[in-house]
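This document starts with one chain, in the form predicted alone, laid out as structure tokens.
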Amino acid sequence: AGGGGPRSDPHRAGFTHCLSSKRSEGARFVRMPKADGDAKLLIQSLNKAYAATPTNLKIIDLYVFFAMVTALVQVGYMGVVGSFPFNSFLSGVLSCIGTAVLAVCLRIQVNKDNKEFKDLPPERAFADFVLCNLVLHLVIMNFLG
């Protein structure tokens, strides 16, 4: 139903032109910026933005990082030693990941810049975090057997 091959479709024509080995006289090649400079700029801007983060959010971030590192250590240990009591391995990893997810939820609720939870007091958010952790670990203990 379309007439005439790849040149009739402007999108295809451009695609085939890019793939052809012939260079047109008007084609310019833009030099890409160095990745090192971009990465340094990105890291500097992230450090500057994170420096303005309140201390309580940094503590929660550290807790999330610790939980994820603990989960990775357990996975590494299972890879080296083996997974004989598999339900124990699964319980440990799911406990770490579940706690990290709940901590991220706490961070979202405690963050003053988040307008969705502006009416929620931080004490209530922490109480929800503790209660959900209790339920999570009761389920984990039940799964252990």
Contents of the next structure:
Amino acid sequence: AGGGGPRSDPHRAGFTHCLSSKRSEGARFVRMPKADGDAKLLIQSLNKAYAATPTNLKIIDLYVFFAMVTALVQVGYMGVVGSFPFNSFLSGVLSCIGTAVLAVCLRIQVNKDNKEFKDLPPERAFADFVLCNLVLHLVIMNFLG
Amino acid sequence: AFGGVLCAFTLILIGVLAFSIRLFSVIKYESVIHEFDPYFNFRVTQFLSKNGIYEFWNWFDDRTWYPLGRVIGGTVYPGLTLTAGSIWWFVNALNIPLSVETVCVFTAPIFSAIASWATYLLTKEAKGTGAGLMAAAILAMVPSYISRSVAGSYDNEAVAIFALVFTFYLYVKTLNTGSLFYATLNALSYFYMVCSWGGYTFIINLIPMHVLLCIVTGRYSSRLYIAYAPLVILGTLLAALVPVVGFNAVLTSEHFASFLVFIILHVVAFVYYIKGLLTPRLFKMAMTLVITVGLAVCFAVVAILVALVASSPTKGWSGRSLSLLDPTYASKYIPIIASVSEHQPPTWPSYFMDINVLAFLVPAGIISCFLPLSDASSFMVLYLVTAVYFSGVMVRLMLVLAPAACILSGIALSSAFDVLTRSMKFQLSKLFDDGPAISGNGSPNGSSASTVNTSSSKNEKTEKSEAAPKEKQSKKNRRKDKEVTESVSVKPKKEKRLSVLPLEASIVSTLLLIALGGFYVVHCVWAAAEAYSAPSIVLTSRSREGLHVFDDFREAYAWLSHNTDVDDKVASWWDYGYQTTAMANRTVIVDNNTWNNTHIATVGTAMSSPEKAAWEIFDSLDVKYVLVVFGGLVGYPSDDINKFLWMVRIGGGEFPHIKEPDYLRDGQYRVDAQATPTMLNCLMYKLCYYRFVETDGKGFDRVRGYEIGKKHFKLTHFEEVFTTHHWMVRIYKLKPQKNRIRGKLKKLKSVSLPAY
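Having looked at the form predicted alone, could you now put up the form predicted in complex with the partner chain?
Below, the chain from earlier opens the complete complex, with every other chain and molecule after it.
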């Protein structure tokens, strides 16, 4: 009980400080205070809900993100250098997008919340994913020139 | 197990039926390749079998389109030739000595048997085994498909229809099961379709349309994503692998629909995912935020895209696709596409000739697809509707309508037989079995329609096979009736009221439907035997003395191959190009590929010009021989005089000094004494009717039905070297230029040649 007293003081100070700052900020954003607060609330709830997904799905999401970033880098490079061996550019970008799409399909099939796939063993889903990627990359290597 | 064995046996019988109904031309004539386009495919397959695949892939053909040549590896759809080539190689590796010609002639019937099995699989995915067997049996015989796949018709459609149906089957299977394995197989089957036929654009536009339909009607599911998204990426890549398509897979408007729907699908999938993560109130907030920002970005992107597409003159579409979307386009801008007889719109009787009874079974099938509506049955309906539209634009696309019509008719007939046999079962069991067990039903006996209260699961099983023995049926019914009495007292939650028809009506209807099927079979066999088995390289006619055979085409090509040098160039209208290179083995100026309009217009101008100008044009192309087809002596209607106006139009499209009204008298095309002097002096008239008056003294043309205009004339720049037995093919040689130019014109005249 004695330790709680001095500790609560800076909190209260921070709280009042927070209140005062909000009042001044409120004066500035008087046009759309609701939208800004809503956006922050939205992002927070999205973050919270996303943090609750299982780790294996998060790994797949990271892989998808990596593939899309690689595709964007390639498009940027094409913008700088020009698209001369067009088949190489096409095969590079489509391989990134293709493996991202296949990873999303894997995620759909492995997700335990998905009732349509509850009797599909995850090993089968992964085997399909590997097979499809094999075909995709065989075609890519042929088309790469 | 009995059902499975019966099903497999029926499928084998259907395959044998499909194969054998296409053999009429081999029996009536001989095992020969038909028409024009198959000869080109045959020549390419011969080259492939002799020189191997690398030579084929890099082949530059200098014996056609002289002096331009043609890159065969890059402009041919390789699926058919590679298929036949591998069959030939495999069969010869087993030491069965089949020649390339035999393999080519029989490829189409084999693949039509396989196509009917694919139809069985596709219909089974939509409606069950009974409908599948029905549809397969109907497709095996449908005249529209027979016309393009008879033994000897070695054309792209022979394997393409199989690839089309099989791709659709794999797509529907992926949609139903959500398995990525089938999605991969779907992409590979689509690749085979792209290799085989230019009609693959139908698939890559129909499937996005169906995905859009599913999204819009609220049937989005994760299986839809798995069915469509990998197909787009893998399919585009695989399509770009085929040299004919190349970068058109990403650059032309025919593929834009697939990319657009790809983006839309991702947006929808993302929206559903976010919806799953957030609470409803937060989700509504997110939507308003996204819509305000997203719409602005969308407009910017769409504006850029529209500007890009609008900058190209045809808005990115190819000529053939544009003529499909706007049927009047070809006749206004591209006379070559308009002149092909297969590109004309069909007449109403041709629908009845080609799909016969199916024409009015199809609406019944559409209704049956809606009860109940699933993803697969909505796909069937969409496929049929688009196929009907396209078949109305071009008669050769009746072929795409055929599988759709067969599938829907199979569904209709199967549902009809289902209801009728169920009524018969029920009524007969009531007849044998009246007692207290039935009283629980509460329905009167006799001729009025009655309803049956049964549990829904039991009746779904009866949909599968109609061939269960009768004792089992009555036993099942007794069990059902006992269950019904129990269930009526318990008042179950799930009840399906199925209507049952009176016994006499169902027996008569079954017999009538079987008779309908009989009429269909009779028509199909007649169409296959009489209408679609003509090889068109050999003609026959019946007279009092028996069968008379006209083998003039092969006679002419054999003469050419035996009496001319290997490097001599032959000029004719483009119809005969493929046959000349394949059978006579001589270089031609233009052929059926019709890729270069100006070159064809040059030949057309030469045929429409007077002798001297024509000689100069042909001499500039190094032509030695000119070949014309003339049917006036025997009454063969597809000869060059009847095609002549197209030559004038196409020539006039490029060289303005050829004007169509010059050849018409009062708007009428005639070659008798009333014809215009331009017509009577042009090269085509002279080459066709040279010495024609010697045959009967009056020069009566049997096709046109009157006497010709100019009867006695001499040729100054050409000499006749060969005329076949019935005067159907006439070959002329260009006379060499005179050594001395007589008279005042001592200096060499500068010849003004038409510019390329």
